[in-house]
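Read the single chain below, which is given as structure tokens and is the form predicted alone.
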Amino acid sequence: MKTTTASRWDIFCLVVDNFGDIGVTWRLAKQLHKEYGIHVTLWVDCLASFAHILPALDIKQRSQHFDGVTIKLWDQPLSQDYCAGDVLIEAFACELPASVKDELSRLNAAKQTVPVWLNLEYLCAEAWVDGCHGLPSMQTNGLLKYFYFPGFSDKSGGLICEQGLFSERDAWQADTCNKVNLFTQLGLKGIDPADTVISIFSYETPALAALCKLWQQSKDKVHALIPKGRSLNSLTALLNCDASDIMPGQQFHLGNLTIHILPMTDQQGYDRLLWSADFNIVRGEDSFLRAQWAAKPFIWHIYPQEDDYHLVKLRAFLEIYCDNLAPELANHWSELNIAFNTGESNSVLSHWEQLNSVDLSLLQDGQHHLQQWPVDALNDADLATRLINFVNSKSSRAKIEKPKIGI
């Protein structure tokens, strides 16, 4: 790893969807420090949500350090000093504190160096991203802010992926003992290595209850791994109890389906859970991308938006993701994802069963696709690498060098 002394970055994140926004920025902050030696300060408004994916975090501390990253509470008004570094990222169009913008204006008026100012947007597969990525926007204080769009093409801002992640995943999946040991560590009992395991992290939808009823009647054993949260709100009738009364470690036996209530885990633990399951149902942005990196089939329950615009985003992704799949497989996979997001239970069941007949484990061309897609989607450079290159092209300070480690 090569480092630079001219590399101090600030990332501001408002927690909107519990683990999605903070999940992305936390992964980025860790990667920038670990692979580039950058001193990152991550400003977060909700430490309680952050603590779910970083259990060691003390929610009463306004400033603390983990994995080389300084984590600071972003309160209103900002009670901790902001000293401008080389780069300033406002994640997902959050509004910077007034004191931060005042400091930028002061530096500009004094003709001193101001940080490269970026708005890190949400991941999107729509075609317009390529034309908007990197565009500047003149602000009222006379400074330029750049739009940075993560995406799946080589003209976008790329996708978060740590160096060596795919090699680590392959080594994990090559040894069945790894997933057995993981399930044991999580307190999940009664899972035979040959059983079907499905991880579930979704919003509320009747489609989930419909799938569980189907799995209940499966000829083979199915294990659904679900953390305490919104997914369970869809299953209260099936489980015959209130979701708030359910605790991690509980099991519910429904025919050939066993529902396990998962304890919370950190990001590395969640990655390994996705690697170990046979099928993953994920939500938001961070989990969505990690499901792709897991090289396993998945349903993406995308964050709902007004006028169902989230379905436009979903279809844009499915179009590129299924481009190289056999038509029958591509159709069932796409329609399954769309039906799950629209809550069309009968359609979900129909396409699930059709996928099962095609081959749920997606061997042959499907298996090749699951392994090859992450490589193709990266287009030779992950988000952190492209971000570094972008900042270097805009910065008058010392350049940050690219590491020579393959993904």
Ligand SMILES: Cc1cn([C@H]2C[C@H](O)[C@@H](COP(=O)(O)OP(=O)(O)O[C@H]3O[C@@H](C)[C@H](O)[C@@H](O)[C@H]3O)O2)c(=O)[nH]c1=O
Contents of the next structure:
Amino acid sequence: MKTTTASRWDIFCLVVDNFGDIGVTWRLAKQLHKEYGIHVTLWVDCLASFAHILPALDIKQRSQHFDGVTIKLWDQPLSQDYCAGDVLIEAFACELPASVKDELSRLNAAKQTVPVWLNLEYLCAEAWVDGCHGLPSMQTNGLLKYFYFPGFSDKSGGLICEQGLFSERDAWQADTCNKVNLFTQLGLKGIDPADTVISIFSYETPALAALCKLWQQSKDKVHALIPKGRSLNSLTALLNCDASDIMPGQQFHLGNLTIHILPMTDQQGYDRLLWSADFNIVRGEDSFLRAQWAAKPFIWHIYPQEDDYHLVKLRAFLEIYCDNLAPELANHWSELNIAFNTGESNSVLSHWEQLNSVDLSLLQDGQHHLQQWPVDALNDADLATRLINFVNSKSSRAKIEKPKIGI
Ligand SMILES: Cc1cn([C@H]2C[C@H](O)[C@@H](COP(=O)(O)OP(=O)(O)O[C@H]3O[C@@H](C)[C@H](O)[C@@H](O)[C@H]3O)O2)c(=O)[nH]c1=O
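Provide the structure of the form predicted together with this ligand, given the form predicted alone shown above.
Below: every chain and molecule of the assembly, starting with the one above.
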């Protein structure tokens, strides 16, 4: 491994809710270590949430190591020492611990080198991101903090995507045995490789129950794979039981639809699930991106915001995603996504059915788009690569380079 002088980074993550905050920061931390040899410490305030996507995590340990990343509990006040490294990332505008801010002020007053300080923002497809990405903001302690905006354009901070991911996905999808073995490992029974498989990781919406009722009457077999969680809150009437009583491993047979309840897996396992399904329903930020990398059709259940601002963000994404898509496909797919998010069940059903009856040439167009979009969206450089370039341009220390040989 090639060592660099600028090689110690800290990432602070406050879990607001669900798994996206820790999901994004954990994925980035792993990639920075694996591809750049950077020593990353990921400080997180809620190990119990983290353990859902890293089942091997010991929630009683204040410090532990996985995939080359040091994971530390961010308690209040911070009970483990923060020793300033080369880069300091606060994820999603979390307020850094007082002891960390004091240390930055001390270093600055002593005219010692301070870390490059960044706020990693949420992913957004809106055009204003390009103008705000990378802007500095003077803090009360006299230091600059930079705003790092992930995004879909070449002027933004880019999208998280590991090196070699698309080849790995292609190899996985080229061999049907991979999905069959995955379903067996997950304990799923009765799935024929020709059956339609739909993975579902959504928030609550009546549109989900409507789709399940439609699939129930489908002429072919449909399997809905649902990790135990919020999606089930929308299916209690259909399943005739309380969501809290539903356990991983359970199966519900409803006509031609079988609902399989899954345990949550680690991120690699979840990627493979997305690669193996025919259609994915995803949500938030990280699973949304992973569904795009899976090159399979998907519905995005965006994280709801005040005054329905999330619908503005949804439309901004639909617009760029559909830019090169045949108008008929673009229309049905966009309307399907909007209706799922607004809970308009009739509209969801109608656009789902229209999408399923498009003719072969349109279908081929859609398949091509699913494969090409991930390549185009990356614009030649993933988020980690752009982040390293950004840090190199702001730091007075030696530049970080990608190791020439694998780590
Ligand atoms: C279902 C599943 C998910 N995951 C991972 C994938 C992602 O990293 C993570 C889920 O994160 P997301 O898809 O982003 O959805 P999310 O809804 O869980 O997370 C978030 O959305 C953000 C927009 C909000 O700001 C956050 O506060 C948070 O709510 O869980 C697994 O690793 N295994 C699994 O089995």
